[in-house]
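Given next, in structure tokens, is a single chain: the form predicted alone.
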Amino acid sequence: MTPFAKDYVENIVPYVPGKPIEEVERELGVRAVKLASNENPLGPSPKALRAMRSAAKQAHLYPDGRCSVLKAKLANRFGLGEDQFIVGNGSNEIIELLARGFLREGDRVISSESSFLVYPLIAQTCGAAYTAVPMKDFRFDLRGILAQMDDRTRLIFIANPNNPTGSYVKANEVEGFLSQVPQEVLVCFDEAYIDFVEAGDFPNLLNYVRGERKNLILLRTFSKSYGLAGLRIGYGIASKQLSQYLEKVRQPFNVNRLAQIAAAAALGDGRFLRRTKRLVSDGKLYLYRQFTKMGLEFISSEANFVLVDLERPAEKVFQALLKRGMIIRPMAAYGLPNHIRVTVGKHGDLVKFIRVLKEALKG
């Protein structure tokens, strides 16, 4: 582009989000249903909505630069110190802070194939090498990650549950894995979908944070289960030392006032969270039954979406579904050209999805 551009930035292929409802309706003249971006079909938490309406009167004021109220509520929720949390403009910003704070040109980042596309993008912006370890049965291969480590490895990303497969690594696997990772290598467990987990052997990594493990950070978000994706607010949980270090590379006022207030209110909305989890659990069972009847293979998911194999190029099916007003996510960018990812929506929307999917597959 210019003589002063960085080659490794110039070569980045930007992240492509799911199509917005408004764009599809404008382009195709249809009423659209979006099951593409793992959003909460119930909308925001009602308590969060009331808090935002009240807080809008103070939109002329800068937000609390320390997110003090939200951190206090998070600390109370998890039994940790307020200084063990860092709040970001979505959990994506925490990923960026990790890269900004720890990665140098020539360092290595390790994760898995068919995982969150932001991980390689963030590594590339810093001139770091990115290694995607092949999955085993659509699951992170922790032994394979250990085998790839060398003295240049600085950061490991593990999405648990993983996006887009919905699979997870088990507690006993994590225990053995962490015991073999050197203290100078930072491990980030991205737990954006943890509120939807039902598996009894899912790891409770908060215990490691309580044990003051210095090279571990957990990421969580208000985008999914609390329905606040449009406000962009997430947080990291780590040792006091790690959290305070990341504060040094965080922009001031990085989280807006409405997002902070809404998130703090949403934390107290247990009824809404239970309703969301019930909808997702019931919706996944419906999709499992329908896919089984259709003879389609799918991955049992611990998240609020399901990955399904169409056994044919998914892009054509995606386009056919779009024309019928159904927005889903094809997975070619994740190395899965025959798969689509479907967000669990309201029952009526899932019924429509199955109907138009059958039509698209026939055509």
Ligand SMILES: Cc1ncc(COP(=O)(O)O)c(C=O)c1O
Given for the second form:
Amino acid sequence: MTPFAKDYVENIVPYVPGKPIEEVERELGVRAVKLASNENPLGPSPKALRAMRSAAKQAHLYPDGRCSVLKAKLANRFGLGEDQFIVGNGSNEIIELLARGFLREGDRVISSESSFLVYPLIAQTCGAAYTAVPMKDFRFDLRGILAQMDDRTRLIFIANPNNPTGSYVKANEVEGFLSQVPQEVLVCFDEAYIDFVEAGDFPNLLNYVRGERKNLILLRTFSKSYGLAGLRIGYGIASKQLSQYLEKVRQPFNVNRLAQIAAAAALGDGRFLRRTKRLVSDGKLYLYRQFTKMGLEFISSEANFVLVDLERPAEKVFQALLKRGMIIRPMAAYGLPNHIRVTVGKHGDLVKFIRVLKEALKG
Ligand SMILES: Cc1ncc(COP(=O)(O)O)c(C=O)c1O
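Structure of the form predicted together with this ligand, please, following the form predicted alone?
Full assembly next; the chain just shown is listed first.
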């Protein structure tokens, strides 16, 4: 170890993303299907694509550091002030800004087992302790989280819907939870998949932000429902005070020009959003039917992916699928060694996935 390295950084196990499709295609020499990173199978929003094409000519100019056009559109969309938004290089960057802005060595971050792996990662980069509370029936256990809180607890992450389970915490649960979290503890509801939610009892936390609740931030992204994952753009919604505080710890030009322009255009692409939602909703029903026929247990999902239990070590099945040009995500890193997570793709790709899954499970 380098003598001046921080021991808690040295101990970090790097995040392993889904296998890039280009890499698999190169290795196999065949066209592959990737259902591994919860991307949008319809590609980028067409309105975003058009906006980017014309904006590309200005790539020699620095972007607007304040993201003012996008913030104005978001403010208008949600009925909030422009100063209540913080835009980042993916919502991942906002997670990092929270760590940079709030965490000190020895602080505690709490979330759940089997949730987004970036939460423990950023806690570790700051030398903060990380507590992963066990799930209850594959759902966040908010009471369990409250029970773990101590006076070192600074930040709580709740992915709602959760990745990789697709489960969610309900409006009435959140109400009780928020009323018990002290003002000095920041609660981050990561709503990366909110556009896919169909459940009627899903919480609308914008009302809490409108009420200027000081210790709450919501995260959203353009990576999923708007198909802009490759551009890296997401945002946080919070009180004016909290958003403006986070502005202090970001880089001056943290969000690139094309991403800002594409995101602003995508927000106005209701047609694309509706098509995406329909595809995901229909695709989930298809997968549920197939898994049921195959006798596989799955978790009903409010997101654009489904977690399914193969009742055997999933790594072998993952490798067998990979050989057949099908990339999905084994879940051992999330503490679920028998599960895989499959992103809802186009119907033809889901049909192929089920066919090759049946083959792999036989072999
Ligand atoms: C729960 C959750 N939060 C945040 C993100 C990051 O999204 P972004 O692409 O905006 O950084 C993801 C991406 O997979 C996610 O699953």
